[in-house]
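Next up: a single chain in structure tokens, the form predicted on its own.
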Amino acid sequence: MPCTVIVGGFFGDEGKGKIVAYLARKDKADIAVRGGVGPNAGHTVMFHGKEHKTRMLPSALVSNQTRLMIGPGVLVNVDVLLQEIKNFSTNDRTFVDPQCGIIDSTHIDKDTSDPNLNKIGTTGTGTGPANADRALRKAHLARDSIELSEYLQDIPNTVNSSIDSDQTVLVEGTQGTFLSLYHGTYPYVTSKDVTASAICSDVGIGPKKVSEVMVVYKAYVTRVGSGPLEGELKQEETTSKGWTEFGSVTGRLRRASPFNFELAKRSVMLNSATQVALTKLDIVFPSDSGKREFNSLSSQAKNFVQKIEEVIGLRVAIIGTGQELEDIIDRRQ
């Protein structure tokens, strides 16, 4: 389908980067455009044994034919973006909307020194203060940056024109549904809405342009920073299960809990999801590592997937079974 929006179903860290990268290569995406907050979200893709970590560029960068875009609702750290463009050699296919807000050193300083922000577990990347300045209409924009001048493009116009021409467009969200400023565990949330509707607004497309909304879950729940986490495990139990993870931006230890079926069901509602992707099934069911056919999964893993489907009322269309990009079971019709 021409336009698919990919969003996180829990508290971030669900593996959206892997899913976006897989879809970009599998479906030969023409465009991947990033919505969401900004460089406070890191996405990781393992491709041919090499780990690719991004905070600004869309995760589709491993698909050489895909143009990489950043929508006007996204905050940009110029240094981080330019370094990623250099690292991944995407100079000729990276585009930034002139309306993107810019994070400067004063935003980062405030984010790391404000005790109230520290209390809620901010990433310290300056995104909250930068979004506050944008709401006050005093933030600088990408159009003001000489360093970004060669990358500027009207992203809403480009994306809408591509959809109208039946090109394949992936819209990549950041964070997770329950870190939404409006729908999350306030005040332990990010600085804006990050559900599918908001991600579309970030890149300048209306709801009638969207073909599919894919919500991504991990086979267990993790959360970085403060805030409630129902069923949270003690660190010893997390370690014994092999669920220990660290945030890709902050390096902080992620808190963990078992898969939350009620949150999953609610995120389907909040995002008007039409499809579901499930990642890291192999971490919960190690014997299923690397499998690429649903029928080859263990009965325990199949039952787990089927229970998710029964509760949320949607088919689990894509299942991740390993670190590598191609460790995927693709059940899309």
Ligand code: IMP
Given for the second form:
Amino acid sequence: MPCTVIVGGFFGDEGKGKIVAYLARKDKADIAVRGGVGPNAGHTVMFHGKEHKTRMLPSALVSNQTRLMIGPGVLVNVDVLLQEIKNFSTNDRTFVDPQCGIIDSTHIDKDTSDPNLNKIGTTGTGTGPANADRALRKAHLARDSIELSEYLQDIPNTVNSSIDSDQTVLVEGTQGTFLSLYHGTYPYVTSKDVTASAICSDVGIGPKKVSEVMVVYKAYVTRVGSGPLEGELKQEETTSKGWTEFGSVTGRLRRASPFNFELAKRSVMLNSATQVALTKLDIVFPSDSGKREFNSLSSQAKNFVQKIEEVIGLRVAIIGTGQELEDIIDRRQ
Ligand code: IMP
Ligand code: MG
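Shown: the form predicted on its own; wanted: the form predicted in complex with the named molecule:
Up next: the whole complex, starting with the chain shown before.
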């Protein structure tokens, strides 16, 4: 399938990074292109025992043959991006659209000092204020940046022609469906829509260019920052279940609740999902850690997966069972 869009089904941090990295290597993706908001997202990929954390580059970077792109709808923090290009030595395969908005220090100052934004519990990375400036038509764009000049490329043109010539393209969404400015728990949301339609728009592809929309859920729900979280557990309960997580950008403790079937169903609708991935099954069912065959899962884990399938009406095609990239059950047909 030439073009797959991957989005988060809850509040971000579902483990999209690992799934995208796995798909990029397994399916030998030619291109991974990031949509979404900007460096407020943190993706973590564990590959061959080494942890890779990114905020700007697509998490598909562990696939050496994949070209890494950032679409025009994404905000760029130039320092963060250049540092990642250096750390991961992706200089010759990183491409940025000239129309990406640029985050400057005034945006970060505003994001960290504005009482309203503090109340929402933003990541403080400047993305909200930068998107506001973009809407006011006063933000700077990547085309104005000398430091980015060597990476500039017309991303919509490249992505569309690659899809047309049957190359494999992964479109990486960031955040999660219920952090969407339109479909989320407003005002406790991020600064733009982050459902599949918006992610496509971010990289310049229309809906008819997409073959699959994969929505990613974690086996439990987490949320960082403020806003409603149905069924939220007390911190002691989260700890005793082993569900404790810290935000990869902010280091904040993530709030947690059990898997939310109603939200899962709604995010299938909002994204017109055709495929489902489920991550961290091993955290809820520790005896299933590292398993790579569906049949070898415990009956409790199988029942859980089957219940999800019944409620949402889609097969759970990819299941994460451990930290390592290859700790995956791949049931795609
Ligand atoms: P902002 O996107 O930094 O403006 O933050 C708005 C809300 O979205 C806050 O609750 C953040 O914690 C949350 N948020 C933004 N990006 C992510 C992400 O990548 N993962 C999880 N939460 C996020
Ligand atoms: Mg994250």
